[in-house]
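Consider the single chain below, provided in structure tokens and representing the form predicted on its own.
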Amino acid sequence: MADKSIRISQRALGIKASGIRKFFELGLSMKNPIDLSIGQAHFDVPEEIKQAAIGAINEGRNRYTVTQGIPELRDALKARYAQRFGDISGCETMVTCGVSGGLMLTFLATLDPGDEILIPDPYFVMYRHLATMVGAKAVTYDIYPEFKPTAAAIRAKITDKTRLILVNSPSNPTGYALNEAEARELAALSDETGIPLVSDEIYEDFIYTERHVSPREFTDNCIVLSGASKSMGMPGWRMGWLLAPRDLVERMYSLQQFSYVCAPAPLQWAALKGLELDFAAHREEYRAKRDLVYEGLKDSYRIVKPGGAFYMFPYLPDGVDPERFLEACIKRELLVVPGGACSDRNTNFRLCYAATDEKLKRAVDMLNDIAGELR
């Protein structure tokens, strides 16, 4: 009798389940967890944006849009980027199904099997697996111990197979934010080598330094990705966008047409409304949360103070076994992400401080207790 089991592709077999998602699922089985594992803002979608979505639904804006997104939203994004970057006449914007969708389109449009993309270590876990999915290889460049991307570290990893250099600022999982000198250095490296930068800027509105700095300010050889998931509190709405050279974006149109088709139609109108709003109050709220956690943990853990996003990537105390640390957290129903889930090393852990102050204070007390216990 023939074997009726469905053959699994090597592509699928090469993808491991996200270590971060495992903790999300673990939290669902706990009675009262303090979940600092999943990276999503703790506030809800603003009422004005909800009403814009409801209005679009009620007005019948529920059919397909053009695959690249409604013109009104793309025009608003062009105006936003032109104000920041100056002349973008050779570029085009595109609305994507979250930044994740934009990353997938970028990898599909620029990487062939056997190509290499350079990603930082530590990294957002999706970067490595997206490369696998398109048959390419993600090669890490080291940003330890201060989490600063440098041209020297990247240059050392460039080969004749390198097609893209990915940077993420503010960073997931470290919270590190590029300054102008660092962004200029990366832009100069891209111009010198001809290798495009992919700049993941989804946390651009959560910035605690003077301003958000993008490498795109200093080079045209750059693909910029961002979206509404974090700043507008709508990760489940899957609203992202990108800015890239026009000929590349036009190829992405075809790729999206035959995959995601288009981003959710009524929610594009909602995101357009969101671009009119000021999220500075949330930024300042999260600055205070960062300070609460940093000040509470800095005597027990070595921490690089984040300049943006809503993550912290503390080092485990010297001599502390990562598995014992994780077990101690789970015993207390405290969920954090082991560093090995988003790095080639397992010397750190990621916590997301997008939570209530009450939960953060409890988490700080627990983590200080754990540090004392395991030492």
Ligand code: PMP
The other form holds:
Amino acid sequence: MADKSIRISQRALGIKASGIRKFFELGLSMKNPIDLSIGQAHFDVPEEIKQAAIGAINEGRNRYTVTQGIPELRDALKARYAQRFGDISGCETMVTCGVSGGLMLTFLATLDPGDEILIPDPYFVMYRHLATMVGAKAVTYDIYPEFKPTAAAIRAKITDKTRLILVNSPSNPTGYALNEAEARELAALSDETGIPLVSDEIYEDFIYTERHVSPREFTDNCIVLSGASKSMGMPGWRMGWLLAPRDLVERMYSLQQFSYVCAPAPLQWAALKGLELDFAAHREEYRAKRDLVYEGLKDSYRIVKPGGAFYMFPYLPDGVDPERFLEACIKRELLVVPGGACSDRNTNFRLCYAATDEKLKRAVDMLNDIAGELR
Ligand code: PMP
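Which structure goes with the form predicted together with this ligand, now that we have seen the form predicted on its own?
In what comes next, the whole complex appears, and the chain from above leads the way.
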């Protein structure tokens, strides 16, 4: 009898399950967990955006759209980017299936097998695996201990195989947000070496510094990715977009055409509505949550105070074993992500403070308790 098991590709075998998902699943089996492990806003999609989606469905906007996205949304994005970056006449925008879709298209369109992409350490887990999927290699550059990406750390990792430098500000998992001098430094490095930047700006609306700074302000050798999952509270709607040089984006159109085809049609109309709204209230709410958690934990844990996103990446107290720390959290039904799931080191943990204040206060008490117990 022939062996009927379906052979699994080396590509699929090369990808390990996300360490973060494991916690998500563990949370589902707990009675009343405090889940600070998954990175999504804790508010629902604003009512006006929901109504725009329902309206679009009722009006029959349910067919395929052009691959690159509806012109109305792309024009709104272009206007927004032109206001921020000045002349973008050499660039195009494109609507993608989440920033994940934009990352996939970027990697597919720019990386050949054997090429290298530089990613920060710690990093958003997907970067590493996407590189593997396209046969390329993700090489990390060190941003410990302050989580600041510097030209020096990146330069040290550049080889003749380096094709892209990825930056993520505000950052997952650290919450670090670039200031203008830092963004200029990265842009100058890109101009000097000719290696393009990929700037993942999905958390741009959650910023607690003076303003969100993109390296694209200082170089056009840059692919900018962003989307609606976090800002508009719609991670399940899969809406993202990108801005990049036209010749590259045109290649991405074909890649999307022959894979995902287009982003969800009615939800493109909803995201267009969302671009008219102001998210300052959410930003202020998250700033207060950041302060609550930071102030609550800073005497027990060393923390780089985040300038954006909704994550914190505290250091475990000296001598505390990461496994024992996690066990202590799980015993209390508190879910956080071990630093090792998003880093080559295992010296920190990520917590997402997109939760109710009541839950955050309980989590702070538990974490202080744990620090005392394990010291
Ligand atoms: N980039 C970063 C840094 C993220 O944290 C996430 C989501 N966790 C994504 C991209 C992907 O987001 P989405 O596909 O929902 O737009």
